[in-house]
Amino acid sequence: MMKPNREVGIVGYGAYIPRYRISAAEISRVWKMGEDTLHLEEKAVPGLDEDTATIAIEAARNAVRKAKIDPQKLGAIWLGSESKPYSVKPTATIVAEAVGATPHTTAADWEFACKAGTEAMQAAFGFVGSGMVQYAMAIGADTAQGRPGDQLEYTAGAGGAAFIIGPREESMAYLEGSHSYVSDTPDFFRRPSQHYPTHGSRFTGEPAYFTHSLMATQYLMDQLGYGPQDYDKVIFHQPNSKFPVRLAKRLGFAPEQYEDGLLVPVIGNAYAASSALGLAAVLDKADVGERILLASFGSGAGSDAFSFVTTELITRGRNPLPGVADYVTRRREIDYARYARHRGKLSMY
């Protein structure tokens, strides 16, 4: 189990998600796909002037402004995602400029697949931690990925999550302690000269998501001497609806504890922003006191579980910032056509 010397929490967090949506049923009509078997409503599109940089931008600032800190303290800037807008330039010093943190810091960009987010977020405790920085922004955004007709159609959606890690003093919620595992295993893969992410099909599920995701969790929880019963909300990587109800389950937790960060039925697969999205979802709705069990997960693949306990501060900027439940209510649906134009779909040469 891993846990800095230095008391750490999360002392901010904003989240965002494009307005646009479209549902499964019209993802159906357009490849005859059985859209029930994934059991999603819809998923949410960026918008034509929208991409994981603008995405980042947004959650970051309503992370600042719900911290209430000078963004000039900013030690470190990283941005978790697998669709970055440049594929030779880093996005985390866009967010970084447009923040206000520049230039005295520290920038860059981080890659695991769907954990991506979770993997800035740990290191960002070990940089604060360590008392190398006052504090750290770790941001998970991502955009849709999904061939046309293909099953990641009706998943691939889009959003963003940034957290400002500080003192534990300063903290909103306070990190018990975090445990990651991973190995090789080749579940889901882009190649630099492919559009589209290619997946493993049912290889995906027992020896990626469910192994890692399982053996990170239980691994913390025995650490801590914690069981199911200890949590109040937990939050696991949300590829589709059926996979997190299931591992949940299979880790002996009830509806209640994992309902409140389950998003994936209305926004999609928010790929390095899903597991975080959920836990920006459960801190909005969090009480004093409250054990939040995290896990995400990266194909390729691995999983970082992380343990906090919200604080007596954790209801701060709760009201006059928009809260992810306020994002999923604004949505504008959208037909097929739209949405291969807002994506990119239709190659015009």
Contents of the next structure:
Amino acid sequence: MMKPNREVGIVGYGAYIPRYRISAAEISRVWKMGEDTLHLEEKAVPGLDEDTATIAIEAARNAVRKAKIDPQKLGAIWLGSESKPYSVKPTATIVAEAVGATPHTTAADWEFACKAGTEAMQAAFGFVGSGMVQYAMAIGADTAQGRPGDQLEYTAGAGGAAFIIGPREESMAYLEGSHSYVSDTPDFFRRPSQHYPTHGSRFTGEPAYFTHSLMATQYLMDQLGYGPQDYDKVIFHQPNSKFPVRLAKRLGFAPEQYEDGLLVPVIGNAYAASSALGLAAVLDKADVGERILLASFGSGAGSDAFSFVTTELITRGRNPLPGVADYVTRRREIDYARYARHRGKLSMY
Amino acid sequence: MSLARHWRLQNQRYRLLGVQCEDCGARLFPRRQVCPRCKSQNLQRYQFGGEGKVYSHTVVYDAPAGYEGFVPYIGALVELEEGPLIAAQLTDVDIDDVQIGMPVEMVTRRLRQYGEDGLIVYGYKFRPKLKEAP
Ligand SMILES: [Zn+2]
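The form predicted together with its partner chain, contrasted with the form predicted alone above:
Now the complete complex, all chains and molecules, led by this one.
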């Protein structure tokens, strides 16, 4: 189990979800695939002027306001994403500039499919825990795309969540310990020049999602001496509605433990922001002294598991700062034609 | 496209960084060298809060080069809480829902891009205020 010498935790966090939604029924109307196979109602779609950078900026601004810290004290701005606006040129420097953290700071983009955001979080705990910096920000943000007509088109959503890691004394939730589990598993990938990813259909389930998430979670609970009954809330990566529920049940968690963090039916799979947004939603509602388990999953493949306990600071900034629920209820439904335009699937030239 | 010009405007565009006149208190955006009200040159950096109201608005159907991808969009004059009027696009709002006096807040969005291989320019736009203070 991983735990830094110096006690650390989450001193602030923020979320963002774009305003537009397309329903599974509308996608199915075009592609005739059977809308209920993945149990999604709708997914979030970025606006014409949104991308991973703008999504990350709003989540990061919310996090800075929640933490009530001077952004100049952020020693790291780390952004995990698979949908960067530039292939070469960090997105993190755009975010760092926008939140006012530049120039005496580190900034970088992280890559590990859907767990790039929690990978950055894992490193941020180490960076703060070693005493190298006072605060570090880890962000997961994505505007992922599926090939038109592919199963992924029903699920690939958009969103972002940012976490400011700092000393335990200032934390809204402190870290009890974490664990990561990775292997070379080619369940899902995209080559550099390709617009859309390739996935192994059934192969993405058992050897990839379930094995890695289960191993990371079970190992962390064993090391901490906890069982599922010791947790108030649990959040897993949410590529569709079925996987996280099946995983939770297999590990012995009940619906009241996983439902608060399950956002995929209403926003889709936000990739690097998926489990991170689930954590933000849980923290938005949590009381003092709740134990929370987070386990991400990223294809290729791996899982990061974290155990947190909320402190008496947990309600800081809950009002008037926008929470996950405010973004979920702010919605404007669009049809497939408008969706195609928003996602750059229409060529103007 | 001038990379240097866009780069110099970043602070102003990303964070609504303006100036405050140390002599008469006027808050100015964009940044100036001389206060238009009292002619003072004693101006200090001032961080605007990003909240304001729609002062006037118009729908743009025929956009200048680089902005075609967003049409139709809403151009507006926004009156910032601290005083200045600034020209900006409204975003995340339907054309029929825009009203004069509507409370709005600053967000950072894509302003334009220089083709598929060029610079992406980010900057402020305004959207209806997401959440009212309790
Ligand atoms: Zn003056």
